[in-house]
Each structure stands twice: as C-alpha cells, then as structure tokens.
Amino acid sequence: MLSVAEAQARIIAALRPLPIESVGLDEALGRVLAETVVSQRVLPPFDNSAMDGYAVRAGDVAGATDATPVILPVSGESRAGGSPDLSLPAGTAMLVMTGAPVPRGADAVVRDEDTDRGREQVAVRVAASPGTSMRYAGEDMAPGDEILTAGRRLRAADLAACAALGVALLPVRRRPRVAVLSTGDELVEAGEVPGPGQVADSNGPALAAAIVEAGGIPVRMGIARDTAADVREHLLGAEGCDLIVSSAGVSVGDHDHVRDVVEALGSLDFWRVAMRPGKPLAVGEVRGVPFIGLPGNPVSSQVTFELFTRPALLALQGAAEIHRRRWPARVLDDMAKPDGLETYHRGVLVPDDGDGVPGVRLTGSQSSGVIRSLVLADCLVVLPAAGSSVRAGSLVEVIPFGQ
C-alpha cells in the first residue's frame, strides 16, 4: 500500500493547471491567480494624515504641554478629495481630515483629542515628533512592488489591493467542473423518506460543499446502483468535467463496482493506501477524466476528500499551497490507532497551558459512520503510522479547518 504522501504525490503528479482566465473583482475571491500582479502606482499617492487633527510643522510645537499650550493660527483646511498642492506657512497649523493631504511644510498631525479644536486658532497641548500620524506617500506599495505572486488564492483584502493599483481584471485558472457521483443500493436523496433499509446519501452534498470551498464547480450526478451497468452509465454522463467523485464501491465487496468499471473505461493507478479512515481510495481516469473513487462511510469520505480531492482542486488551478498547514498540538488523552496505517483522527484545539503548544482532545466516537465527531472537531489529528497508540502528552500535527 501507498502512504498518505506517495498517494497524494501520485494524484498530483498526474494533473495540470486548467487554462486562464480574466475575471472581475466582484468575481476573483477564492480564485487562483495565474500571473504576478506588480504595482503601477505609488499608494499612497501623496503624504496625508493618519488622524483627524491639524497638519503642524513638529518645531513650532516642541514645547506645548497640557498646562503650556502653543497656540497657532489656522491657515486654512485640507479635506478629504482635496488638493495635494497646499503649503502650511511657517508658525500656523491647518486643519487636516483622515485620509487627505498633509500640506507641504508640514512634518506632523496633532490630533483633534490633543487640541482645543479651535478654527481660527488652535491650542496645542502636545509636542508632536516629525512624521506623527503621518502617512507617507510610496510607503505602501511603488511602481514596481510585486504585490500578490502566481498560485495565490485572492483574498478580500488582495482584492482591496487590486482595487487601489486600479487593476480591475484579474487572470485566474478556470474553475474546475467536478462530477460527483454517490453509489449504493441503500441511498436516496435527502429530501426523500428512507424505507426500510436505506439511508439519505450524505456525501453527495457534503462532497459537492467541499468542492465549492475548494474552489470548485460540483456537478451532481445522482446516485448509482449497485451495478456495473448503472455504474457505467453513470461514469460516462461526466463527459466534459474536469474531474470525477464518487463515493462508495471502491472496495472488494461483491456489489462493489466501482474499480472494475473504471478500469474498463479508463484505468486505475492505486486503490489503497496506508491510512484509517480511508484505506480503499481508488485513483485512475475514465476516459482521460481524472477520477478519485473516495470511500462510503461518511467520514472516510471527508476525511479522503480533504487529504487528496481537495489539493487536486488546488492544483488544477495552479494554487501554489496545495495542502492545508500543519501546526503541533500537545494530545491531551491516550489516542489508540491500528499499527502501520496513518491515522486521522477528529480533535478540538484548546489553548496552550503557557508553552505556545495548543493541547487537542478527541470528538467523542472516531468510527468512521459517526458524522457528529467531524461536525464537532476543528482540526484533523494526524498520528503517525507506527505504533498502536499515542500517549497523553506527546506532540502530534494537526491540521486545523478552514485555514
């Protein structure tokens, strides 16, 4: 069997980048930036005042305190939007808001608080030092910067960043189009009524969620029985997508169908890999569409999903971090786990005890049909292939949700 890296390694190696695209800035959030963005412009584009206040020249008011005040005549006011072109005469103070231009001559912003907020004379009670409150022009980005890399996923804030250099498209990797397929005689639709002996198919929505926060675009393929020909017919509705889950079916059960189809339609790379929960994943293509043959028990499912599905998302949109962070965690109970099969099990952080190490505790039940110990758990607790336990107090990696 693979480990957990070599398969994902596999998978990976198999796929390339989707074509580029330019989109808005109403649009890019989550996407992944295909070309470097530099800065055109100096940002800010002239010195202006942090703070509501008066523009100053920091000399004039050296030694105004609160009980010896420097008064100062005000020689005007500079206004949000306004001209960038004013001068403060030497011995005056102007008026100045947040955000608009510092007049030349002057070297600091007293803020209203330290002011009597006088308008035709203003009594200072502080002595500023030059550049307080000051933003300078250039200090955030200059023509030339490189302010976000190919292989980011944007941000609101990049796109905030996008917005102020004037950069109104953005080129980006197409959304990959993801078939999702459920399998199993004993599934129905959430919204239906289970009969006897059957379940509402749970991994169809939660793989198609996990794709849309992968960033990509999931197509629904219903369920498929437990036939190779349902199977079949299934696998070959995905003509066009990018990509193609499916749940279930990938073991070696007699109604399991799901490898053998695939490998008479395309072919199949690996089909296990040293880890709980997980172990039967098959990897392969149908007819030149990557498919990822994920596990049915509900948590396999995610857990799979999570550690390979989704960096394949990423890497098809040319996302430079493909994997989500590692941090240590100290484990707070003994954690048992079968010998020779990475683990992972569902854990909550808590806050470190002075170390700068958060503990992680375990989400009640960790089989693999009980959804509530992933719906509880904020992080994957990721315990080592060798040995069958880990005991409290050792240091394990997590990897967190959502990061």
The other form holds:
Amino acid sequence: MLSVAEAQARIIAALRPLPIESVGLDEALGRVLAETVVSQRVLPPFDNSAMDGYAVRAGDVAGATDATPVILPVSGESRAGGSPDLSLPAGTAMLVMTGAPVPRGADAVVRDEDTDRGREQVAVRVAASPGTSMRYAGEDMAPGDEILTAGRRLRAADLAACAALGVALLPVRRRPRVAVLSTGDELVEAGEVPGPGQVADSNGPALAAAIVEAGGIPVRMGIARDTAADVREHLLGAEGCDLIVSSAGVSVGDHDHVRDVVEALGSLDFWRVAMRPGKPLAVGEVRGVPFIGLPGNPVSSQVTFELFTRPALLALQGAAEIHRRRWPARVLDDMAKPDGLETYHRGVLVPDDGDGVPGVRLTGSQSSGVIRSLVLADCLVVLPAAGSSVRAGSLVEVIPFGQ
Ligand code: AMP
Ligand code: MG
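Please give the other form, namely the form predicted in complex with ligand AMP, since only the form predicted on its own has been shown so far.
Now the complete complex, all chains and molecules, led by this one.
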C-alpha cells in the first residue's frame, strides 16, 4: 500500500498546469498568478507626510518643548493630491495633510497634536529628528523589485500591490472545472426528507464547497446509484472537465462499482493508501480526465479531499505551494490509532502554555462517520503510521485549516 506522501506525489505527477488567462483585479482573488509581477514604479512616488501636521526643517525646531515652544510662521499648505513641486522657505512651517507631498527643504513632520494648530504662525511643542513622520519616495517599492512571484495564490493585499503598481490585468491559470459525483443507493438530495434506510448526500455539497475554496469550479453530476451502468453514465457526463472527484463505492463491497467502471473507461493507477480515515482511495483517469475516487464516509471524504484533491487542484493552477503547512504541537490527550496506518485525527489547537508549541485536543469521537468531529476541528492531527497510540505530551504535526 502507498503512503500518503507517495500517493500525493503520484497524483501530482500526472497533472499539468492549465492554460493562462488574463483577469481584472476584481476577479483575481484566490487565483494563482502565472507570471511574476515586477514593479515598474517608485512607491510612494514622492516624499509624503505620514501625519496631519506641519512640515519643518528639523533644525528649526531643535529644543522645542511644551514649556519653550518654537514659533514659526506658516508658509502655506500642502494637500493630498496637490503638487509635489513645493519648497519650504527656511525658518517656516508648512501645513501638510497625511499623504500630501512634503515640500523640498523639509526633513520632518510635526504632528498637529504637538502644536497649537495655528494657521498664521504655529507653536511647535516638540523637537523632531530628521525623518519623523516622513514617508520617503521608493521606500515601499522601486522599479525592478519582484513583488509577487509566479505560483502565488492571490490575496487581498496582493491586489493592493498590483493596483498601486498600475497592474490592472493579471495573468492567472484557468480555474479547474471539477466534476463532483456522489454514489450510493442510500443517498437523497440534501433538501429531501430521507426515507427508511436513506441518508442525505452530505459529501456532494461539502466537496463542491471545498473545490471552490481551492480555486476550482464545481460541476455537480448528482448521485449515481450503485450499478455499474449508472456509475458509468454519470462518469461519462464529466467529459470536458479538468478533474473528476467522486465519493463512495471504492472499497470491496458487492455494490462498489466505481473502480471497475473507471478501469473500463480509462485506467486505475492505485486504489489504496495506508491511512485512516480513508484507506480506499481510487486514483486514475476516465477518458483522459484525471479521476480521484474518495471514500464515502463524510469525514473520510473531506480529509482525503484535503490531502489529495486540494493539492491536485492547486497543482492544476500552477501554485507553488500545494500542500498546507504542517506545524508542531503537543498532544494533550492520549490518542489511539490503527498500527501501520498514518492517521489524521480532527483536533482543536490550544494556545502555547509556555513550552514553545501549541497543544492539541481531539474533537470527540473520531469515527469517520461523525461529521461533528470535523465541524468542531480547526486542524488535522497527523499521527505517524507506526504504533497503536500516541501518549499525551508527545510532539506531533498538525495541519491547521486555512493556511
Ligand atoms: P461506501 O464507501 O459506499 O461503502 O460508503 C461508506 C459510508 O459513507 C456509508 O455509510 C455511506 O452511507 C456513506 N456515504 C457515502 N456517500 C455519502 C454521501 N455522499 N453523503 C453522506 N454519506 C455518504
Ligand atoms: Mg456505498
């Protein structure tokens, strides 16, 4: 059986990044940048004030205190949006607003609240060293600086950088279209009342949402019944998608048809991974479209999505970082696990109590059917394959959600 890391590597090796398209800033959030953004501008473009106050020569206000203020005539005003082409006559102060150009000759800004706010002349009550409350041209970005590297998933702050640099169109990878298929005779759509023996399809909505979070576009294929013919028909409906994700029907039961149908329509690379939850995981292709068949239990399908499908979606988008980061944490409960299977429990992080790492507790029952164990969790707790328990106090790795 493959380890989690081997299975991840096999899935990624079979994928190629999708084509590049160009999008405006309002469509760019969460998209993966295809080319590095290099600054062509000096930012800020001119020396400007960090405060509302008075631009001065620091030397002119040396020694100013509350008891012995320095009085300077006010030689004008520099407003945000005004010309950067002003000069400060020696021995005067100029009113400046936040973001307004600082006049030539000035080397410091005294805050409003450190003066009497005079308009003809101003009493300055503090000394200022050169550079006080100044924002210098180019201190943020200069031409030639690499600001955002290719492969980065764009965040709100990145869009601020692009706008400031005048980059209004961004080259990004096309979003993957992902077919989402639930399988099972027992399933009804979420809005329907389950009859005897039936349960709501909870994987479909969860996987579709997780696909959106990972930058993809879910294409719902509905529910296939547990017959080879119905599974086949639904899988064929995924033509034109970039990836197919199904749930359930991949283990060894009499009514598990997904693997056989995938092999008949395409090929199966592997179908088991040495992990809990989620040992059955079928990976292959259907008529050339990459296929990941997740296990059916709600927790298993979401945990295996996290570990295998989310990285696949990010790889299709050319992302540089496709796996969530792992951090050390100390387990606060004894944790049981099956020997030989790398185990991904659901945990809640507890602030560091002084030993340098956060603690982590389990979210109640870790049965793979207990959706609440995931609802309550803010991380996955990774327990190594070897051994049948991890004692409280041990160091483990955790994978926080949202990083
Ligand atoms: P299977 O992999 O088909 O043996 O299913 C394993 C378990 O997951 C069973 O209890 C199924 O009822 C449950 N299950 C399968 N698919 C879904 C789904 N889409 N939503 C909720 N539970 C499911
Ligand atoms: Mg089933």
